[in-house]
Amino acid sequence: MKRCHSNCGKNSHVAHETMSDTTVTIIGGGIVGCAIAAVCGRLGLPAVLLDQEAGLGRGTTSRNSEVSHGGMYYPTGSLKARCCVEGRRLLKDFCLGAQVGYQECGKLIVAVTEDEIPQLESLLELGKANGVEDLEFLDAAQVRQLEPEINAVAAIWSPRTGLVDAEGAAKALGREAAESGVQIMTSAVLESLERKNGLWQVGVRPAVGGRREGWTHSSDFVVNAAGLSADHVAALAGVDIAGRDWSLVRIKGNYFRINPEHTGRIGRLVYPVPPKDHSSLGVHLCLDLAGQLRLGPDVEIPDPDKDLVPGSELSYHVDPSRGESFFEGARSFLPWLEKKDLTPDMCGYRPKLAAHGFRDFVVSRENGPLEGLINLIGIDSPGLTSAPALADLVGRLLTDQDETRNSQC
C-alpha cells in the first residue's frame, strides 16, 4: 500500500495514517454514489467513497429540477420504471426521517389541445401499469379547480410527485454512511483502475487545492457511479464502452427563472404532454421548495467533436437567446406569461446513452477479467428519484443476491 497523507480521511469518522484495503470503492459522490455508500454502511461492508469535488452532491445532483418523479413515463418493467416507483417511496421516507427538505406538491401533466388527449390517456395507463400511486384523469373544469391560471383541456394529476432538496439529500446520505464507518473522501480524483492478483488497485490523485499526496489502495469491488464521467471510468477499468454502446451523450438542460412577482401564482408542477422522441419531458413549469417558479429544462445537444473528455470543463452559461423557445413552449399552458418575465437561470447536464429515444439505465456487474466491477451507466432522469432503489440493487449485487449480476439492465 502507498502511504496516504494523514488528512485523507478528513470527512470520515475513522482517523488513520495509512489506507487499509477495503471491500468496496465507490466512484462518485452524487446522490447515487452517496446512496450506495449508505447501503454499504447498512450492510456492514467496509467502503470508501471517492469524489473529485470538494463536497458531496455538487455535480449533476445539484443542477436539476429536484423533482421526485412518479414513474409514469417509462416502459413497464424497465429499470427506470421500477427504480423510479420504488425510489420515490424510499427517498421520501429517507428525507422525512433525516429532516431533508421534501414536499409532495403534486404534478399536472396537461393537454392543451383535444388531439393531445389520447396521448395523455396512454400515459395514464402506463403509469398505472408501472404502479404509480393515486393517478387521476382530470377534465378542464377539474384542472381549473386545482390551478385556475393553467390552460388545459385535460390533465393527469399525480399527487405523489414531489420536490426534494437534492444536494441536501446526498449530503445526508453521506453523513449516514460516514457514521457507519464508510470513508468519504472528497477532492479525490480517480487516476487509475487495474485488476491485479484478484483485487482492484485504485489509484487516486488529489484535486487542485486538495491533499498534497495521492495514494493507491486495493479493493474487492469498484462501483462506478461517476455520472457524467461513468463511461470514462468504465473505459479506464478496461471496458470496451464503444462495443457495448455505453458512450454517453452529455445533454445540456437550461432553465429560465420566472419573475418573482409571480411566486405563489401556481402551487404545483406543470408538465406538457412529453415529446414522442423521449428526448425530455418537455419544457415544464418547476417550483423550488420556496415556491419560486422557473421553466426548464430544455434539450441542448452538444457538438460531438467538443464533448466532455477527462479533465475538460463544462460550460454552465445559459444563452439568453434561448428564452424565446422557452416562452413559445410554455405560453400554451401559461397564457399570462410574457417574454419579459423570463431571465436566464442555471443549467445542468444529463448523462444520457442516446440523444433521442428511450435507453434504460445500465447496472452491470462484471465477470471474468473485470470481476468485481459494477457499472452504473446512463443514470439520467429519473436518477435522482431512483437513487435509493439503485443503491439497494447495487447492495444485492455486492452480496450476490441479485440475478442481474452480469446483465445490462
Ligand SMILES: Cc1cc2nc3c(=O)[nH]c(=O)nc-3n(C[C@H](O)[C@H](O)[C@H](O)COP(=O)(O)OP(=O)(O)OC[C@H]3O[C@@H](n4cnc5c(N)ncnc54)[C@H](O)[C@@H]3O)c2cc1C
Given for the second form:
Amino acid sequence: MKRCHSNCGKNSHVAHETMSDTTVTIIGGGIVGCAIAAVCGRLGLPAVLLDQEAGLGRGTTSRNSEVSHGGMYYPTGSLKARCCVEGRRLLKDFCLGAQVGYQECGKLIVAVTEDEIPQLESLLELGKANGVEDLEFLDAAQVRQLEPEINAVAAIWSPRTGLVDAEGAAKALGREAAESGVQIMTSAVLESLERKNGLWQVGVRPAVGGRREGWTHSSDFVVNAAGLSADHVAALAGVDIAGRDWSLVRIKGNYFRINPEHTGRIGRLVYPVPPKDHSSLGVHLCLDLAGQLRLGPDVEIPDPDKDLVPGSELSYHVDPSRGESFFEGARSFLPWLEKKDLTPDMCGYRPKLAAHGFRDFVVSRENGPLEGLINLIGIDSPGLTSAPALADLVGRLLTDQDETRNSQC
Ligand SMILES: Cc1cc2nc3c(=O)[nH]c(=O)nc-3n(C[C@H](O)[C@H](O)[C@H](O)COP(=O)(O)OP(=O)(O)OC[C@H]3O[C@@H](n4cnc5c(N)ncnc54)[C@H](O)[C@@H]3O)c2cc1C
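Now that we've seen the form predicted alone, could you pull up the form predicted in complex with the named molecule?
The next block holds the full complex; its first chain is the one shown before.
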C-alpha cells in the first residue's frame, strides 16, 4: 500500500502522537462509505477505503428499492428525518452532476379505505414538520387523474420522491474520492482493529480470489460504515455492542417482479399506509429507472436457528411461495393484478437495530480508549437517500465541527 502521512496537506487540525500511514480508514464501500470517502477527498483528508467485495456498492446498496425518499415517515428532529431530507437534495444534485441515473418520478401513499385517511393526514403533518417539500393531499378523483390504474380513496402526493441508480451513485462517489487522492481498496477484508500508541492499527487480509497480500496500516481515525457487519466491526474494535444495544438483526426483504407486459401502466411509486410497528414502509409498487414494475419489500422474520447464527451466510434466495402474500397485499390498490403476473425477483437484508418501535441511525464518535473510532450503526432505510448527509456529518466529526461529538445522535 502506498504510504501517506496524516500530518501533510490540509488536515493540520488533526492532532498526532505518532505519524500515521493515513488519517482516515473507512470500512465499507457501500453508498455510505463511498459518500464518506468523497467528503474526505473534498476536505483534503488522506484516506483509505476498504471493501471486502471486488467492487463498490455490492452490499445492501445494490439490493433495495432505489427510492430517494421524501422524508415524511420519521420522527421530526431524528437523524433519519434530517438526513433523509438533506441527503435527498444532495443525492439528486450529485447524481445529476455526475451523470448517474436519477429521476424525480414522485410517489403516492394511498389509503384504500376511509378508515386509513386519518393515518394519511398524520403522515402529511409529519412530512411538513420534517421539511419535505411540495406535499399535497389528493382526493380519489385527483389520484385517478394522476394514476388511473390505481384504486385509492385518497393519497399523499410527494413529487420530490425519486429513483436513483444506487450502485452507480456509490461507484461515482468512489471515483470522485479516488480522483482527489483517496485510496480505494476492494477485495480487502478488515480483519483486526487495535488501538496502539494513539493510533489505530488496521489489519487487512485479501478476500478469497483477491490479488494483493494482506497488510497492517496505522490510521488516526477509523470510520465503521460496514452496513450489515457494522456491529461486528464495532465489536472487533472493542465496543461493548450488547451494552450499547447496537446488535443488528438482519431482516430480509423480498421482491416480486410484475409481468413486463404491464410496464408503463403506472409511472409513479405507490405505497400503502405504513404498518404501525415501523418494521417497513409496507409492500409497495416500485419502478426501476426503465419503468419496470416490482412489488416489495416484505418483512421475512429471520430463522433463529439459521439466519441469526454468527458467521452464517445469508441466503439471497426468494421463496416463490411468498408470492401469495404479495398478491394479497397489493391487489387492494392494484385491482388489475393477477397472481400469475408475479415472479420472484431479488432480496436484501435490512441492518436493523432491535426495537419494538422506532430506532434512529447511530452515528457516534468515541473518546477515551477508543478515541478516533466513528461508528455508523443501524443504517437501514432511508440510508441510501441519507448517505450524503450522513457523510457530511462524519466529515464534521472528523474535523471536530459537530456538537454531537462523543455522543449517540
Ligand atoms: C429491502 C431494502 C429496501 C430498501 N430500500 C431503500 C430505499 O428505497 N431508499 C433508501 O433510502 N434506503 C433503502 N434501503 C436502505 C439502504 O439500502 C441502506 O441503508 C444502504 O444501502 C446502506 O448502505 P451502506 O453503505 O451502509 O451498506 P452496504 O451497502 O451494505 O455497504 C457496506 C459495505 O461494507 C462492506 N464490509 C462489511 N464488512 C466488511 C469487512 N470486514 N471488511 C471490508 N468490507 C466490509 C460490505 O462488503 C459492503 O459493501 C433499503 C434496504 C433494504 C434491505
